[in-house]
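Only one chain comes next, encoded as structure tokens, the form predicted on its own.
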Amino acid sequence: MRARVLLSLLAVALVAAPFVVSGYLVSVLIVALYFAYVGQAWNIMMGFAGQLSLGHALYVGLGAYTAAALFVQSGVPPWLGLIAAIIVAMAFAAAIGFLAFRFGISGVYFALLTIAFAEFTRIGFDHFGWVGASAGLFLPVSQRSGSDLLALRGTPTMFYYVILALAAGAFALSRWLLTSRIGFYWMAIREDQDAAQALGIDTFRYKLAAVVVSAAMTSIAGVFFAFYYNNLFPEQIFSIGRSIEIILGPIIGGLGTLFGPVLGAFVLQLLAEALREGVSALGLEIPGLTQVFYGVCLLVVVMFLPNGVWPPIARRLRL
């Protein structure tokens, strides 16, 4: 009951946010909902089954580009975009998982090959004219002024309530996953691999379902991106940089936990736009300052809060 109670006092709270605050701190909140969500998607893969991915941005590059080509180059409406990046994402998880698995790659060798596909598909993209290429995919940003949900051209306080619809579509999915059957699998495979596949359980093929979900959710977050920043660049978009941006959330919140990547999501956000917004109080400028905070968190949770800030935070609200 108290975690109930908790969780809609939450949710009342971040419904009535763009209300209350100002546009700037909706604009942060926005990013902080966005680095939840593929948080969370990631965290299915990692933290419930245990398949360290450290080429994420992948999934996102993937989302994006189709969905915004889609409509730039043939008019094509970004929701029925977004079934076709879905399509595309899973279809590259899919082979990857299947390479990775069925020749027995696993921990630091998976992640290593998921980095690859990551290089790979960005030097591609950076050749492909019909995306733009390493100059660019910009979308028209006309209608933006506007309210169009069906055209995702709007407002930031729509872009910040599909976010959130997103980030709790997310939180609800894998809490129905985690404590469905293959929620189990997927745990008992991350615990010991051996063990899962003496008891019966199909190794290959729930390690395959964790990527290819995960993959999926990842190239929702892509296509908001795209039509909430407007301008793709495969450089940026499928860099290592982003990829480990992903998964920061998930490791300094809580991994393997259904709220540890929300939580870990907003902590490093929120302190790390203070902290950018302290020092150009100051006059200050210094560049690569956000990387080296996010170091420094990285660093003080793996030295005292291994499992992460979420699980002591929740057994002393005793949730």
Second form
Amino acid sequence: MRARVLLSLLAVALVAAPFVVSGYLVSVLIVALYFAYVGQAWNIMMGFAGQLSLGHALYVGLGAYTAAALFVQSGVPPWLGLIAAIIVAMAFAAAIGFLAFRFGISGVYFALLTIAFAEFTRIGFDHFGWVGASAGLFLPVSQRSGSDLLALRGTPTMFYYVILALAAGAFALSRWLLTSRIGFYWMAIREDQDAAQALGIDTFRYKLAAVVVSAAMTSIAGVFFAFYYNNLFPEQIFSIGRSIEIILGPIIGGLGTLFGPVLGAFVLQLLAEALREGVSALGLEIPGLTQVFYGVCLLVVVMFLPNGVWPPIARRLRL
Amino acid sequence: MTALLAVEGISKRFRGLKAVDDVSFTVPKGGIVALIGPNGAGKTTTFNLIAGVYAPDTGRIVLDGEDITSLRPDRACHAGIGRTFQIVKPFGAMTVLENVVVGALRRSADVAAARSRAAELLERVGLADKAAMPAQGLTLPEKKRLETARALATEPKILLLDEVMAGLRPTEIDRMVETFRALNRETGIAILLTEHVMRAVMALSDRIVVLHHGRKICEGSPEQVARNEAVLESYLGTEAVS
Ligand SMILES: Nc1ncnc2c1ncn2[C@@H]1O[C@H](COP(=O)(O)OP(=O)(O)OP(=O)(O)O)[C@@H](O)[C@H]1O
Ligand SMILES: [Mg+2]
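Having seen the form predicted on its own, could you give me the form predicted in complex with the partner chain?
Next comes the full complex, and the chain you just saw is listed first.
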């Protein structure tokens, strides 16, 4: 009940935001919602099913490149490219999951495997001429005469509502998954794989499902990224730094919770932005400041709120 | 009585060690059989072979006419094996009720139905008042009961209980014995248990199988086993028969 009220208030605030706040703040909110969305997607794999991916930038990059390259090279509209992007990401995820879980790779070794795949793919794309290789892929930025949702061309406000809808959808999907049989099975696997198996759970299948679902969702963020930023470089999009950025929100907000990824993303992005603003208001330019700030946030949370920011708030609100 | 579970000449080596050595026994439909023996006798390994954790090096395991030898643990569960772990494996961060829901989802994909089934089972094992607590907060004996409820929720044909009464006081043991008797009487579920608490073994089992160094050294009714020379020497002599 309280959760409903809270959620409704949040929804109203977010829907109204572009009418109230400045264009600059809208762009900050877009980034926060973007991280809420990818955090939610990553949380399904790690928070729900307990499979640590440190290479989620792989799926962002695959989604971004698939849709963008199809658009640039063949004029395929983004909504069609989106479907292709999801299929490509799911295929990669299935291959990685199959390899790892068939050969019993788990824990740290699994995490290393996810990094390795992201890195291999980055190197591959660096030499992949059709998508511009290391020189990058650029989407034509035409004059924006209004917003065309199907073509994903338009004003920041349009992108704001797109990412808001995605974040809301990811939240709803996560909630539904978590309260279904698959969610219980994922949590059981996360808590104790042997016990889960003894209760009849095909752990291989369910772990694979977690990876594939998470990858599919993440690739959608990639498509958004490509059409919002209009330029893609393998060095950036597949980098391990990007993978780490994805996982900070859910860790700080609360792993395995529904609100954690959202809260974590907002806390991190809004605070980081405030910090950048504050520093530049002082006339300073400190490179790497955001990364240091992320590090400090992570340290504080790990030391004082090992379950993340959300669980104690949830208790306080008696949710 | 027809055999529900037939274990036929199973063996398992760990490197040089013969943990289970050519062991055969049966559990009849609706029967309660105890597997006893000193530490390291091979009881847990036998359970693990039946439940599919390891594949036996030799022998065959048949459940209700179906050959389940070397089936993966989840397949063994589907075939009708329910088990607890000697070293408990609760889903710590999940609530006590949710732990049992996971088991109940084996029979119904409907979470609401699984919840009510799980609540019934918690009532049966006496954990109803702890339903909303995270499982990691339970005491060890409570965790063992939770494992029992979780296994029961999958509606197995046979329940394998690995020392679920360890650490209980005598009055609690009597209560657990009564719980299992009632369960067996009312649902007809077969039980294979290992237990060092002889009081429980004697009160519960129709038959006892005694293992020593991986080999079966004796089998019979509780009275027969209690009188057996070899058993007295290897095992019971060191434990109080009460
Ligand atoms: N996975 C394993 N790898 C190597 N050795 C093992 C393994 N599991 C069991 N063993 C060995 O097999 C033998 C039988 O062990 P098991 O756990 O089956 O005994 P048990 O009868 O259950 O004993 P307890 O009463 O102490 O529980 C022991 O010597 C044990 O050390
Ligand atoms: Mg044992």
